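For reference, the chain that follows is the form predicted alone, supplied as structure tokens.
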Amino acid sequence: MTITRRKFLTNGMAGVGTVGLASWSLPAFAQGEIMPKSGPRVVVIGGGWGGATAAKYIRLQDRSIEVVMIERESVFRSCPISNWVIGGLKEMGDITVSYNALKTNHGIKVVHDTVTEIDPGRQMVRISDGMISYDRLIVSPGITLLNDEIDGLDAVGRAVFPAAWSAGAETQQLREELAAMPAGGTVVLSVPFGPYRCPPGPYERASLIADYLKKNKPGSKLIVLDSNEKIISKGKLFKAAWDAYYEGIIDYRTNNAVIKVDASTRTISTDFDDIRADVGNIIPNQRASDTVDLAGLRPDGRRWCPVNPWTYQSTIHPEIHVVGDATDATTVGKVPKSGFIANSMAKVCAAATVALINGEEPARPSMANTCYSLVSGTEGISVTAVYDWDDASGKMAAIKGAKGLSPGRFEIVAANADDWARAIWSDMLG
């Protein structure tokens, strides 16, 4: 179900002047209330790894529940795999899934819209045609980049050094530019401080754009400017395969920040060189997503949202639930941002959220991560992790001995890889 402008003009005004609305500012044709509620209602504000799985799972468990999942994209892209369509491995459709399952299998009505407000008191959140109530919400709104913190990083600056960290049409850019490129020419490719989404992500990514290069633009290299003192995820494993593999073409350094870019000059800037880039790629610092913060769910001073990770509700509105990269670690467990771990939070949030709902004790939260990474067009390299929790920290951890890195990398890692986000995007939308 899609709700349109003209739906909610011919039967949404009806509710105008039937709600408070001070502390709401939008125009007199957006005050009303769209889709009143007839039983209980979960909204989901994201349509990613944590928000569509979330939305899915609610429904499995209890079709009396409402879900109403607002996106603003009209398809899903994977984040995890898109790596692989800038290396030239697969196309931006191989990586896009339809939201059109979970609306005709599931029943959940997906409204393509932005949140623009977020009321804790009254239960509501906004978008372009009005207000949506709830009886619980559950936020997983992904990142936010950092630009402003690399001078030069404007609008203009991100036109000429797209991030791509959103899958999307940066990744797309960045395929084009690589293949215009020169033989001979330089990538220049930036990672940013931890904690950040997918951590192995830049060094897969540095890995698949070395093997482009190597096969089809020869005499180019790729410069890894790692604002971190060493690889932070599979290190010894990136390192081995690009040793084997990239020598002469990755030039890798350590605790080297960009902290200025010239569009004009296609320069790019840390504390030590001025570099000159024909391809260039600058993934910022990130906190989570400014959806949060229309409802303060992210605290001054901190990049991330607490949460109580039995259940995923927010320490400061304990009816609003976030899952996802916008979660912070520091009070859920060490855990990556990952697709897979967005993907189980939101499994432990969706029942914790029906068990609420229907006035029962959630149940003992587990988790998993498995995350695969290509170090060439045909090897991969993987780690593996379970979590359950920790009574004595009150957090999620990895259980001895159900945790763990690839020997080494192989060409079945890969395939299974491909395998395994295929599987994962029908767990999520089918």
Ligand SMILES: Cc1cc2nc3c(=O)[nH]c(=O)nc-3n(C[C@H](O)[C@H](O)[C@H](O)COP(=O)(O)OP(=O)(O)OC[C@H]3O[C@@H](n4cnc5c(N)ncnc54)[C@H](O)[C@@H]3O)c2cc1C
Second form
Amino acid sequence: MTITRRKFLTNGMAGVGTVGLASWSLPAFAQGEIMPKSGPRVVVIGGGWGGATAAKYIRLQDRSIEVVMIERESVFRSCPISNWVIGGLKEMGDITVSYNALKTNHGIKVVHDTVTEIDPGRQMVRISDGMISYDRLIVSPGITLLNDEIDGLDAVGRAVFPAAWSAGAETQQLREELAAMPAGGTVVLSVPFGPYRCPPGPYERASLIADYLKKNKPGSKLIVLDSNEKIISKGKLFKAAWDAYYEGIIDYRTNNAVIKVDASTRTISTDFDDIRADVGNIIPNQRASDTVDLAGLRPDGRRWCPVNPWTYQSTIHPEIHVVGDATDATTVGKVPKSGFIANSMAKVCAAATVALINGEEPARPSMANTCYSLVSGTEGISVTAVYDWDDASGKMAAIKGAKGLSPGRFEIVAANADDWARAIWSDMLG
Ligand SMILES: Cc1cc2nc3c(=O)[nH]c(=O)nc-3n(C[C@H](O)[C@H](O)[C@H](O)COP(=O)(O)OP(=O)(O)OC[C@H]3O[C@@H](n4cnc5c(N)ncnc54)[C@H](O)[C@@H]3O)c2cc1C
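Swap state to the form predicted in complex with the ligand from the form predicted alone:
Up next: the whole complex, starting with the chain shown before.
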């Protein structure tokens, strides 16, 4: 499919040409605006992997565009490397980065608040103090965990069985519970049905928990309850490492979705078994964050947001862009929900947003991904792909010959993973 310049200007500039110009011309007080603007403005919701990257890369390309980034957390905490914290290899401080450089180096207005309303018609978002208007909106709000799908996984259940699937208090809780568990204990880790955030993430976590148990808690075991019929990412490499290092520690069970938990007895149930866990890490199924529903960006019955992957414009509201985990891979192409991909999408989206605001045609997109996983305290594995636009499908497609798995597990890959994380945090937030 070839996207013509006319299509972009009618589709992409619709907001700027109609509602957007109206909001420039109306007096600010008439709209409840708390941050009157004097030129083009992009509002970004979410200061995670997609949002922070998009905010920075717009300012790198066009300083005349004002960027307001709204993020409810006061600091950035990275999910990549958070499994290393759970496994005792890093501390929370090692995966925490300030937002200050986005303000001082790039002039981004970083607002720490929660967006509670999006009005696509008036092109405004609401935070606690009032409304902020935009010419284009970029939404990268991550995921919502579907706790309700597991009986008993209410607030009390979550307190006993944390997911730790966004880096933060639950990551630290899991780390401390493992450290406090007596030797000979049972840890249970559940894997949700795909698609979910970070396909290899649960298996890396299993590896690092097993590594920790092997070194520190003799006689303990880790039961992995996988909803899926097999390990869904880097399967052979994980399995080879588990066979080599964790025999008698990891008990891996496929087609074992968790259906019920009982916090009072610390019991986790599948269709086949009731297991008492000393430490339980339940990772529920997932969908796009509730934030996307503020603007109806997720159609009824769908878990993710459909987008045009040339620009990451929502197919529902073209003046709003969606990037990161919240996007629907059936509209993007076969890309994983990873931080690297969110960063890549955000760069495409930033370039397209600058082009659309300036009345230009967005450039042909390309993207890349590498996912590193540790399989022990010292060795890592990786999977890589480079993506180009595919005219036939109108989506991104992996380039043949530019993708693949690491041929085995290596110390150098573990070192690369550490270097990659610090480099990409700097790319997003430095
Ligand atoms: C254990 C684990 C390990 C991982 N390892 C890797 C890895 O090695 N490599 C890799 O590439 N990826 C990895 N990932 C995946 C990666 O973390 C995600 O793909 C990435 O975070 C997606 O970025 P995002 O911008 O979509 O969402 P996020 O990074 O979650 O950012 C969303 C932000 O939006 C904010 N927000 C949401 N709604 C609102 C609102 N209404 N108002 C204000 N703020 C709001 C949230 O507070 C959050 O900060 C891992 C994930 C996990 C859980």
